[in-house]
Structures are given as C-alpha cells and as structure tokens.
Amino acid sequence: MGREVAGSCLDGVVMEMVSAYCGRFYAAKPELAAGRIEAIGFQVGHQLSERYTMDRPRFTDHLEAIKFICKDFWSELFKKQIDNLKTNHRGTFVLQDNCFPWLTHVSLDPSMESTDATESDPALLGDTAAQTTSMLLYFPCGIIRGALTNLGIPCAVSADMSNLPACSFVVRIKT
C-alpha cells in the first residue's frame, strides 16, 4: 500500500510555497521567485517519475512518454487524468486539464482579493491575483518538466491559465 497525502494538506502547502517566494523572499523580483518555484516542482517531479516508473520498463518514444504523464502520472498527483493531449507531431504537446485542481479555489475577482479598506485600486489587485496564480502554476510546470526530464526527454514547460480553472501545459520537447 502506497503513503498517500491529503488533497488539502497538499494545495496548503503549495500555496503556502507560492505565498513565501513571492511575497517575502523574492517579494521585488518575481522572476527569481518563479524561477525557485520551478526548481522545486522540478526535483519533485524527477522523484515522483523515479517512484511511478520504477517497475515499468523504459519508454520507446516521446508520445508514450507524454501519455504516461498524462494517464498514470496524473492519476497519482490529482486521483484524475489529462483531460485532452494535443500534439504537432513535431515536439510539442499541449495538455489539458479542464478542472486543474490547484486553481479550482482560485478568484481573479478583485472583491475578493482584500478586506483592507486602504487598497483603493481594483486594477492593482487583479494584476496581483493574476500574478499570484501564474506563480502558482510555475510548481507544476516544474514537476512535468522534472518527470520528462527523468524519463530521458528534455523539454520546456509553459502554462495557459486563460480559462480558470481550467489548465493547459505547453511541452516543448527540445533536440
């Protein structure tokens, strides 16, 4: 019987991560802090690939890697799979998730953003809300990246979040 982790500790502590790299490590340079995001997820996504795939035997092209992620990788992270996978057949991979759970809490209204009656600038904090859930997305980006990179394909990882709370992942598998 595999340990498992409760769906909520987990969002906790992955908002809690975003929260601390963007608000008071890295408060006056997102891209350092984003950049740390995606290591992270990177290492726990090499770990995880390492533990999903140890008694499977190794992957004979990109595709059934990909779709890997996409079935029993996704399944062991979301208990869901990819809703749709996408391909140009030249490298690059667009998955979908209609429903990515880490954003189903996500509001990009700015009511809902802060109580405080000393912030008067609805634009400002939807720039912030938008900023905070792109940051949030870079974790993610990090694991794909780190389980592909495992499974012997270097690639780039991107997010669309333009649909909340649905996700898309832009894989760039690099020659």
Given for the second form:
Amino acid sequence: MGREVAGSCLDGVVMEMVSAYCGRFYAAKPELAAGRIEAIGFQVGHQLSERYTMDRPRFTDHLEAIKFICKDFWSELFKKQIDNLKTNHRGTFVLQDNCFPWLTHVSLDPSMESTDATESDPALLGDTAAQTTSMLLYFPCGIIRGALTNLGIPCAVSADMSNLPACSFVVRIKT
Amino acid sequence: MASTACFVIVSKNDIPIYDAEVGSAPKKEDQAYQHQFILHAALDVVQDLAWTTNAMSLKSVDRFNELVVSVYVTAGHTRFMLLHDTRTEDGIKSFFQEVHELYIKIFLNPLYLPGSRITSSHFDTKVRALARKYL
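Compare with the form predicted on its own: the form predicted in complex with its partner chain:
Time for the whole complex; same chain goes first.
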C-alpha cells in the first residue's frame, strides 16, 4: 500500500477542488458548496481513519481518540502534529495548528485581489477572500469529522481562522 | 484435514456485510444456516467483551458443541467473526490481520459505501485463499 506523490500535487488538487466547487459548480450558492466540500472531507476522513488505525490498539475513550487525531493522524496527513489541544472536559476540544500547511499559500492581501478597481471596496474584498479561505477550511473540518465518526464519536467540527496561517478546529462532541 | 469454518464480517451498525463458508469439509446446507445462527448469537457476547479490552483480537468468545467463535474488532468497530473447530487455533490471528488489510483496501475504494455488502469477487477469492492457507 505505498506509492508516493509530491506533496505539492496534493495541495494543488485540494485548492482546485475548492475553487471548482465554489466557482463553477455552485457559484451562486456558497452554502451548498460548503456542504459538498465538507461531505467530501467526511468520506476521506472516514476511510483514512480506518487505514491509520490498523496497526494500533483500539481506543478506550474520547480523549484517546482525539489525541490520535492530533498526533498520528495529523502527522500522516501533514507530517506535523497539532500544536495545541485544549478541552473543557465537557465535550468540546480545540485543536490549534500554528502553521496549517494548506493555508501557507493563501494570502489575504486585498490590494492584489481583483482587476476591476472601480467598485472595489477593501472591506468587501477582505470578505470575499475570507470567505474563500473558509471554504478551504471546510475540507479539513470534514476530514476530522469523518475520522471521529468512524471511531464512534459523532461530533460537529468548525474552523476558526482569526490569524493565518494559524487556525484552530473546534470539535463539539454530540451527546 | 477436513475442517469446518464460517467467516462473517459485521459492520458497526450490526449488519453483516460479508459471509463465507471457508472450511474444507464437504458442505451441507442446513449446517451453513446453523453456522450463521451461532455467529449472530455470539454478537451479544462480543459487544460486551469489546469494551473490556483495547486489543483488537478477542480470540475465542463463545463455544457451541465443538465449534468455537473467534472475533477480531477493528477501531471502527467492524467485527470479523470466525466460527471454527478447535483444531485450527494457531493461524487465526494472522488470518484476521491479512483479512483486515484486504478490508481496508475495499474500504479505501471511493465507490464503496461503508456499511454496504462487499460484493467484490476478487475479495472473495482472496479470503478463501487465505482461509486455505491459515486454517
């Protein structure tokens, strides 16, 4: 089970998928695009979690499963671990990644954004860019949700990107 | 050496997604039903045992006359259950591990809906070959 592909190809595929769903398939309906991207991530996470848990013992509780996501799963996907994990011990976990690999090539510089400068408004451009970036983040949210669901933990995952390239994923376990 | 063995894969929603008679003994129709019945009845025992340990291989969980049920549970709570007679104890763990690898290959197929029946004849052939090798 081991062929190798350049990491940049994977980054390119992910970016193109997000832009295809946002720009071409569901151009006027960002909620549908977000849902589809998250669903793709869900299936990917579902399948990958089965594969990466193959050689290790099963999990005894939620914290063990989340720690697996932070350490082994994340290092298989991005060759690094989650930098910070916080929990309120009541079913909410915050996974913080200080340099998320898929965001390193995303810049939110409004001056380079659009070519028609007539009606461009910096705040509006900032919004569009932020919206596109948040679309990109739906994919890893789906991956985390799929992986946890396969391990038997139904949850809801959202992303917070107040300062790029750091981003944090908030996992709320449904009880 | 003739041996009876029946192998079933049960998904985490308790739906059997694959079953096969893999023993080398001559097959009798009513015995096949009985084997499946024994395996399904053992699911309750597996459910309890699965939470007591974090190992994957639960070894033998139930007996019926001379037949023993061995179970292997994956992290996604999919159960591989094997009904066999007591002569064939040794190769079972390796059998389960190799079937686990085959199962993961099926699972990674994007066109496979998790929890649906495994209909691939390739998978079937390989499982039977593994059974001949290890059991």
